[in-house]
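The chain below stands alone and is given in structure tokens; this is the form predicted on its own.
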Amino acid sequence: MYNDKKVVFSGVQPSGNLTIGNYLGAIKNFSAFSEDYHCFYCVVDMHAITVRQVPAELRRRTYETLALYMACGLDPQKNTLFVQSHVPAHAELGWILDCYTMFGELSRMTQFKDKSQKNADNINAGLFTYPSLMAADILLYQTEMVPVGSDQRQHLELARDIATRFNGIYGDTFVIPEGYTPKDGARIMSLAEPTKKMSKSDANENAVVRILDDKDAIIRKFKRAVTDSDTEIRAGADKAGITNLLTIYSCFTGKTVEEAEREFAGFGYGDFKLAVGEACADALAPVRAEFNRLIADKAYLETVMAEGAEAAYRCARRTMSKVRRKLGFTELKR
């Protein structure tokens, strides 16, 4: 427990412009936790370097991701917003947990297999062990709840297993975290291949709607969205494209999918896709405006980074003191 509030932790990589999948499935929901939980929201730049980065671009995207957090409604006075590499305890605990994570467990991670195929010329050790670092991110803050998409649930289960194993050897050390997945919008699919999750790294720009896309780009992408040869606007396993568009419309308008189906009964696909695009663009307009205001004030962003890192460090220090003592590491008297 942190100041008598349970802890929520989540992190986003600064590895590309975030999509409406990141927004609807995660960041949009984060602010709802601010009153009842102590929330740590992290820009996980250390995870990003498992894939080669251009240094200047990584720095720029780190600022942008922090600004997007705030533009999407996360108040730094109510949430701890910080950059992962600014709190060295993440790396320290990551190494320690490497030593309590089994090779076979890491070998079974689906994302390692996927990323290895995409980065065949750079299958580095960090790509293999980053689930241990992810576990450290979570366990460092004695996290009770982790907002998590279905594609990350395997990593959360590993974090739970590692924490349970460590606690079994050394006694009560880490809180065992629980996952939280919102019922709606947890999995937004590609506009070009609606059986695949929307990915910020997709090479096909028409497949991805980004939070910072302007209205014309958003409308254009939705107009090109893949649907089917039918004409009925309804959700169903046989209508992946239409189901995805109904889900997106529902998330941005607050209407249920059933209400959206009734609203568009008898409409053609063209008019429906235009309406979804407009709903998306209108909802994101204030986010883009606030982002533009924040990103122009680098000094303010650096103040938020510094204050967030200090708050995160104070909490991480307590966990690491306990971990070091239980492992038998010696402590210097300073």
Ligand code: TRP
The other form holds:
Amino acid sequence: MYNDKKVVFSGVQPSGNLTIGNYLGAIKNFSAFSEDYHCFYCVVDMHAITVRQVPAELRRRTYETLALYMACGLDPQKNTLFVQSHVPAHAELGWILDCYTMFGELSRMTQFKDKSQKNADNINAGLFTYPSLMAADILLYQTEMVPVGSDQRQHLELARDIATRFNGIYGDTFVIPEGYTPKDGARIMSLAEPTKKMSKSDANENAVVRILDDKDAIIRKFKRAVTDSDTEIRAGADKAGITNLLTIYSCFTGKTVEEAEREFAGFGYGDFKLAVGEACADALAPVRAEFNRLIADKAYLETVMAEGAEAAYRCARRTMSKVRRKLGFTELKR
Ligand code: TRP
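If the structure you just shared is the form predicted on its own, then what does the corresponding form predicted in complex with the ligand look like?
Then the entire complex follows, led off by the chain already shown.
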């Protein structure tokens, strides 16, 4: 609980390259939580440095990610939007939790195994302890609910295990967080390989539609979307490509998949793909315009960062003083 509301926390890596999968599956729905929850959305720049970053780009992407969240409808008056490195308690609790996280647990993380393969020349300790920093992010705010993609489920489970272990030793300290994955309609697949989830790091740009892509790029990508050798526009297990396009159309227009199937009955695949591309581009046009407006106003973004960090710190410091006391750290009397 924070200010009498349950807490939602989610972290996002600072990359301006979020996809329509991130948008439809997550961010677009986040603004609805702020009615019932106190929501913290954090740009995790400290997690980002587990792989080598170009400093100027990291800085630019941090602004962009914040602006993109706001452009997607997250109002900084209703949500706490902040940057992880602005609240040092993340690093502090991260270290503490490292001491309650087992080497074996971290070794089993599939993301660590993947990333070590991809960054064989830089398998640093931060890459290994990434999940305990993520646990710190979540546990600092006494978070009840964490919207996460399926790739982060294992990390969330570990955060729960760490919290349970700590509570078992020291008595109730942390709320045990639950993961939240939105219901169906939210899983957006690659346009090139529609049995695979759309991934923001896909090497094939035609497979991914990004929130900030312009209309031409969006239409071009949808025109190239992989379908099947059939001619029928209907959803089904044997029709991954068409099903994905129907899902995307349905998410952007608010129509059901059945309504979309009826609407496109008798259409050729080419016209159908164009219509989906148009619906997507139209829905994203205002997001892009708002992003462009925000990113040009650095001073305003900096105010949002400052206020967010302040609000996050107010909540985090309560957890930190509890944790310090439980651990037996001496208190500094000033
Ligand atoms: N690891 C998450 C990702 O790569 C980002 C993240 C960091 C996060 N801290 C978090 C997500 C806390 C949810 C809660 O997507």
